[in-house]
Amino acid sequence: MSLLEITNLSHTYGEKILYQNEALELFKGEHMGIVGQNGAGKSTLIKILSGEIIPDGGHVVWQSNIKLGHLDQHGVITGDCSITEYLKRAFCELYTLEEKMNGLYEQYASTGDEKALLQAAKYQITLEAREFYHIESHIEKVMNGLGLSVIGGNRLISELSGGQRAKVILAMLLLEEPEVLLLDEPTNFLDKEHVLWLSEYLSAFPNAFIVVSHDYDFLEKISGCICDIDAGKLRKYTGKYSDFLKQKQHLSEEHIHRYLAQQQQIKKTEEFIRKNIAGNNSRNARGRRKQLERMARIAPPSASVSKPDFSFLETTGSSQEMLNVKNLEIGYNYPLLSLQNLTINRGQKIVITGFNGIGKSTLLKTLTGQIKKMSGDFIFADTVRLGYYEQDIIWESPCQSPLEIITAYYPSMSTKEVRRQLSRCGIKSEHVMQAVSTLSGGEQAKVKFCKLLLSPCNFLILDEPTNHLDALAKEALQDALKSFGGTVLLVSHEEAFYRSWASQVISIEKI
């Protein structure tokens, strides 16, 4: 029996239809991947199975009494608690039946009843047999695979960024392991390192899962079957990642085959039609009319989805030392991270890398202006223009479209040009004019690409700009920074993106 059972499911979101009669079913223990391009509805999807969202029509049916964990991917989590003490929650059943067996203990010590010892030794059994005393080191385990513990278990959830709570949220899951995971982008804040750690960890995972990822290596390591969502459709395939897009291909190649086939087999029926209604074979043109009017169409082949055109303009910048770091100092309260001496000259392409939580987010926005720096210095050459990217996607207005963010930044381009220039970056003509806070994750960095493609720069600072982007997107990104002839400086814990054109990765933990 599956666990989910999915049938004629159909959900439009504006005036797109993201599934139309899809059917799909999840079996226990099952790892499924979701793909599909940005806007495609894979969150949506994952909404409807947590019950955030009532889809349009069909079924959603769940084993009954299963238990579902679910993290989306802009994770909220409030409290006034530290970090353990909120994870401890996870495990809020067997502290309450410690706290009864120790109550029967001491009833037995001061009554002398047998009964009470009896059933104060049947709970101790429980608690030993579901590993009540190693929970400690099963939160500690947890916290550094994921990078909580250079945080700190005493840190305030309060005191958080959006990306630590967002890995509070996904220990608290994997601690409690529910019957069923659904995870929407889960790597989206964590590094190449805690990555690997939750590959590992999922892939032994006992029970089932569904996740949304843009990350294809992660999700080659995690996944035994992908849902594919393309055109509207839901199509379940058996086995990797790397498996998966070969079948996909096959059948792609197949599809066309067939329908090329059967509009050849058309035009000439219809050829035969034209020439013979009228003659002695008419009888015969007629029967083929109706088996014609009968033919089952196959349908067109699905127009190929076109890759963003990201590219960066630039400005001239004479200075070979473009930026020039002394003794630099940054945090908030507290200090998070030291430099003793960073120097990047004109035309280099340096990648930060580190642990999360050790401070790179915080350096970018320092050396931007967003927050103050501590003590030590920060040189920028005269000549320098920044673009800056911020991995967090938080708007002004989110109720403004698309079209008006853009046309607010640059109020002398025509309505015609700013759908252009949105359309070049992979925004869709319909998506124009909705709310941005309605759209998908990639879809809103796409637009936030397109407000800082329209900006000259000569040096640009990104702190992950691949959170949320497809395939397609991530490798216009790619060829856009190797075709930049100014000076990069990013943050990335996606090594396949960078390994081909950076000129210098630095660990940030050992400057």
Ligand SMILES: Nc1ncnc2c1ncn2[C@@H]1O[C@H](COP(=O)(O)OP(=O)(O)OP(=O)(O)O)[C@@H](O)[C@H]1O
The other form holds:
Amino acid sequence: MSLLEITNLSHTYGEKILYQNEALELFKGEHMGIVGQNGAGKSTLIKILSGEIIPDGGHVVWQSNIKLGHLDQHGVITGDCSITEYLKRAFCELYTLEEKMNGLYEQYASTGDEKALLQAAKYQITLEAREFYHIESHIEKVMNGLGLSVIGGNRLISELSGGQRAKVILAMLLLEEPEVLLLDEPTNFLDKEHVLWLSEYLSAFPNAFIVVSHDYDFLEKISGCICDIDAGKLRKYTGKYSDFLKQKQHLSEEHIHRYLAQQQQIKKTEEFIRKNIAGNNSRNARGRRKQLERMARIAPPSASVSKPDFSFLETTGSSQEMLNVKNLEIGYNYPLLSLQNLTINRGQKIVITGFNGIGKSTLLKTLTGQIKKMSGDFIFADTVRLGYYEQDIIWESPCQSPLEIITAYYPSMSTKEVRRQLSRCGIKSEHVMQAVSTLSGGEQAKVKFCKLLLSPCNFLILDEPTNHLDALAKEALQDALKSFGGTVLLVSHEEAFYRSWASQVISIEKI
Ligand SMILES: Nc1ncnc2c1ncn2[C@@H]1O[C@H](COP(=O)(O)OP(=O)(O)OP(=O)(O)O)[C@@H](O)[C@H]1O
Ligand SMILES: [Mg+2]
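Since the structure above is the form predicted alone, I would like to see how the form predicted together with the named molecule looks, so please show that one next.
Now the full complex is given, and it begins with the chain already shown.
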């Protein structure tokens, strides 16, 4: 029985048609991955499913009274309670039941009312059956799995970073166990270990889910079917992600083959008509012309999307020792991590791993001067020209367009050149003048890259740069980093991204 039935779905933004008369079904317990290029309409689909966006046309019918849980690609929650208090709300129904039960026990104690005792006993059975007495260990398990325990259950939500808040929302959803989970790029906020934990958790998840992701390994582990959004079409494939890739390749080859065969037939027929329309064979030629007019034309294969070009501008001149760290202690009000000795030399491409959950972004923020060190020292060589890619996507003026943003940074650049630079980073011309906050996650990341690529540097510090990027863009970034002659310091949860080019992976332990 289907939990969800979508028919004739259509949605557009201005001139851009995201989908037209599309259909999709989700069945009970089905584990669906949603894939597609940046800007294909994945997040929009999730928002349509959660009711946040009303589509221009079509029907989205959920089974009645279904409970949905939704994690947005940019995860936002507010609140002045602690993490644990927030997570306990997943079980508020059971806490209310406990209160009622305690009230009834008290009533019995003071009045001797047997009915109250019986009712209290019924509530007790329900609470036990729903594992009320294991809530705390359940919360702890999920907090551990997602790396929230290291932050501490008592920390206030208002003190958390964007990524940490997203983890809290995700933890809440997993604890609530809704009938359908809708997750938009949940791995963006997680470390390698947490991605692994989440993939195992989701594989064993008894209910249905729809998860958007660009992470090949993650999708391969969690999905039992794939919904591919490509050129305005939604198409469901059964099987794992690798099965989908094979099937899609096969279908695409078959399509090209059929299209070319039909084109050849059309050409031949047109040739025949041209030669014979005025001669003895005119009747035959006219017949063929009719046939040609009635022929159902196979659409040309969609033009392949070109790969962005993320090559960095390198400055000349650098020193042998680019960064020297000595007894550096970093943190906020309290120390998070200390680094005794670290030297990074010219041309080294270093990946930092280790200390789950907190610390890596803080280290990069300390090195780039965003936050103050607690004690110790770090010194960059005088010749160092830093290029920093921050994990969070935050715009000072979200209403500014990509064109305005880049022009503000590089005022001497002509509009034509800014457009060219945005285009080589994969920003389509129709998005150049649009408010940056209305661009998809991947499109926004590409604008950030454009800004970075235009300032010459010899030392790149990159914090989770693959978040939001589709497969082609990730490949482009990988190529650019491989051929970059300068120094690189990278934090990334995707080993497949850096395995082939990193010169050293340094694992740093938490203090
Ligand atoms: N409010 C809006 N106004 C105008 N265009 C929009 C708006 N929201 C989304 N779009 C456009 O619709 C397209 C689909 O956006 P969506 O966020 O669904 O993409 P996505 O598939 O999730 O991409 P990504 O992989 O980058 O997250 C994008 O090109 C985006 O720029
Ligand atoms: Mg998206």
